[in-house]
Each structure stands twice: as C-alpha cells, then as structure tokens.
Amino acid sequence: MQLKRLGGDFALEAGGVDLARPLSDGAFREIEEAFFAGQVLVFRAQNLTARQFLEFARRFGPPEPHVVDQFHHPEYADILILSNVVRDGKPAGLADAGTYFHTDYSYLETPARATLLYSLQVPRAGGDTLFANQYAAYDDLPGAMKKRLEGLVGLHHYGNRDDLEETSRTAASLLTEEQKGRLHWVRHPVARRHPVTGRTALYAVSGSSFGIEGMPEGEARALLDELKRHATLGKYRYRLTYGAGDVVIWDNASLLHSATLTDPDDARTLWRITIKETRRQA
C-alpha cells in the first residue's frame, strides 16, 4: 500500500489496494492504522459488489443501519443508498443527505466510529464532501476556552440546529413519525477524548448539538455557535472530490463533514455504511 497525503494536515489516499480481493489481517491492520492516522482514507477506482463493500466495512466494527430505513439496500440493510435519481416517479435513494457540517450518529447513545462511502455515479459538477479536522480545531483553542469546556456535556438529538425547516435541502433528512419515535436525547462531551487514539477533539459542535447540560439555552447556543464558527474555519477543512468507484472512509470521532448540494438532474449515487463505536472513551 502506498499512501499519499491529500490535505494539509489530514486525509490520505491509499494506492496499490484492491478491496475486492481478500485482505490478510496484516494488510487490514496497515489500512486501519492509516485510517486513524489520516482521519480520511481514500481508495480510488474500486470495483465492488454490495457484499464485498459490506465485508470490508465490517472489518472496522459492527455496522448500524440508518434510521431512514426506506432507502436501505434491498439485500443488505446495513447499506444506505444515497441518490438523487428518480425511477418511475420514486426516489432511488436518500437525496441531499447531510448538507451541513455534522458528525454521523452523534444523535445516538453509541456514536459512529467510521463512515464508508462507495461512489457509483458521479455528477458532472459538485457532489464533493467537506471535512473539518476537529483535533486541530481543539488544539488551537485558547487555554481559557479549553478550561471552560472541561466536563461540559452536549445534548444531542437528530437534526440540524441551524435549519429546522423540514422541506429545506440543508435540513436533516426527513423522518416519518415512526422513525422519530425511535430517537431520543443523548449526551456526549463537547470536547471528547477519542476512544482509540486518546487525542481530544471537539465533538459534533455543529449539527445535532442543541444544548449543553446544566447551561441556560441561550448561553449554550451561543457557546456552540462560537465553537462551530471556529471548528469549520477554512484552515481546518479539506474538500474531497470523488471519481467513479472511489471508496472513502472517515473518522467520525475527529471530524465534522458536510455533503455539498448538487443539481437534482445531475445523477449521483453512493452506498453508505456507518460503523458503531465498540468502546467508550476513557
């Protein structure tokens, strides 16, 4: 495996790997180490079946099917279909998913370790993913702010606190009443120790965080908004452009990410698998 740095301080591209072939334990350890070191790891021009994609994803941990179950893959519920394609008047997948900075599954008690995307159809323009390095964002905070964040616990729920209009393209994907009933408020540290690397990162300060435990609503919102502005500055970002067949895996515990809007008539289709954390932070 050859590694090439993509972003300034994070994001790696792995060459010389065919994910359709069986991976030895040693080869997978090398991939996993590169993943945690790089935070974003990209494999270009792969050719995978749904089963092969899922088998690779499971090496990182147990998948968690997405709450939007009407767009699960017909054979493998762990795969969510992301697509703006419409067939016979019906959407082929979930369109405009996550077009705001967020962290996957931060609205669940056991959050996501990793998300994998497999790019099947690439639009002529757009369709990139923006990433923001939350290790670096935390490291750059003034000492007084780091002290203020010690022990603070964010209150999370499904949604985008900056856009609650359900019909908006930048709101969280629309849920049915039954799907909403499966979700509840959860708690996560605002500055969270990564359960694998041990490094501290800002955690989901954009997206699902709606409050801070024990803090008045206005004060909590102001602090979260201040942290979000800092955490998504250009110097912490990397923009990933996809080609057909690309597989990307990213570390939800150390990143924010955002999809970018595309022309609804410009076809884009991806498969997504999200892997749960298997250990809690110390």
Given for the second form:
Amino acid sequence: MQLKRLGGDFALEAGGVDLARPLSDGAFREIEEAFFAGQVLVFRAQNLTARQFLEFARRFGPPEPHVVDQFHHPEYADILILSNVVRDGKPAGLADAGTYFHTDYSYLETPARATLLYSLQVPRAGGDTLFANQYAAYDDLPGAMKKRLEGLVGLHHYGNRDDLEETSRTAASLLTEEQKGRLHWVRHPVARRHPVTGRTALYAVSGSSFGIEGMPEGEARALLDELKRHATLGKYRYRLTYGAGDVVIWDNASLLHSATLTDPDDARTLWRITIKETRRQA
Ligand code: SIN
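Switching forms now, from the form predicted on its own to the form predicted together with ligand SIN, please provide the structure.
Full complex below, order starting with the chain above.
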C-alpha cells in the first residue's frame, strides 16, 4: 500500500489496494493504522459488490443500520443509500443527508467510530464532502478555554441545532414519528478523549449538540456556537472530491464532516455504512 497525503495535516489516499480481494490481517492492520493516523482514508476507483463493501467495512467494527430505514439497501440493511435520483416519482435514496457539519451517530449513546462511503454516481459538478480536523481545533484552543471545557458534558439529540426547519435542505434528514420515538437525549464530553488514539478532540460541537449539562441554555448555546465557529475554520478543513468507485472511510471521533448541496438534477449516489465504537471512552 502506498500512502499519499491529501490535506495539509490530515487525509490520506491509499494506492495499491484492491478492496474486492480478501485482505490478510497484516494488510488490514496497515489500513487501520493509516485510518487512525490520517482520519480520512481514500481508496480510488474500486469495483465492489454490496457484499464486498460490507465485508470490508465490518473489519473496522460492528455496522449499525441508520434510523432512516426506508433507504436501506434492499439486501443489506447496514448499507444506507444516499441519492438524489428519483425514479418513477420515487426517491432512489436519501437526498441531502448531512449537509451541515456534524459527527455521525453523536445522537446515540454509543456513537460512530467510522463511516464509509462508496461513490457510485458522481455529479458533473460538486458533490464533495468537507471534513474538519477536531484534534487540531482542540489543540489550538487557548489554555483558558481548554480549562473551561474540562469536565463539560454536551447534551445531544438527533438534528441540526442551526436548522430545525423540517423542509430545509440543510436540516437533519426528516424522521417519521416512529423513528423519532426511537431516539433520546444522550451525553458526550465536549472535549472528548478519542477511544482508540487517546488524543483529545472537540466532539460534535456542530450538529447534534443542543446544550451543556448544568449550564443555562443561552450560555451553553453561546459556547457551542463559539466552538463551532472555531472548529470549522478553513484552516482545519479538507474537501474531498469523488471519482466513480472511490471509497472513503473517516474517523468520526476526531472529525466533523458535511455534505455539500448538489444540483438535484445532477445525479449523485453513494452507499454508506456506519461502524459503531466498540470501546467506551477511557
Ligand atoms: C453524510 O454525512 O453521511 C453524507 C456525506 C456526503 O454525502 O457527502
């Protein structure tokens, strides 16, 4: 495997790997190391069946089907179909998923370790994913702010705290009443120790964080907004542009990410698998 740096201080591209072929434990260990080191790891121009994609994803941990179950892959519920294509008046997948900075499954008690996307249809323009490095964002905070964050616990719920208008393209994907009923408030540290690398990162300060335990609402919102502004600055970002067949895997515990709005008439389709954390925070 050859590794190439894509962004300034994170995001790697792995060459010389065919994910359709069985991976030895040694080869997988190398990939896993590159994943935790790079935070975003990209494999270009793969040719995978749904089953092969799922088998690769499972090497990272247990997949967790997305709450939006109407767009699960017909054979593999662990795969969520992201697509803006409409066939015979019916959406082929979930459109506009995650078009705001967020961390996957931060609205669940055991959040996501990794998310994988496999790009099937690439639009003529756009369709990129943005990533923001939350290790670097935390490291750069002034000492007084790091001290202030010590022990603070964020209160999370499904949604985008900056856009709750259900019909908006930048709100969280709409849930049915039954799906809403499956979700509850959960707690995560605002500055969170990564369960594998042990490094501290700002955690989901954009997206599902609506408050801070024990802090008046206005003060908590102001602090979260200040952290979000800092955490999504251009200097922490990397923009991934897809080619057909590209597979990307990213580390949710050390990143925020955001889809970008694409012309609804310019077809974009990806398969997505989300892997849950298996180790609780140290
Ligand atoms: C996501 O946030 O899961 C989707 C990212 C994308 O479609 O670019």
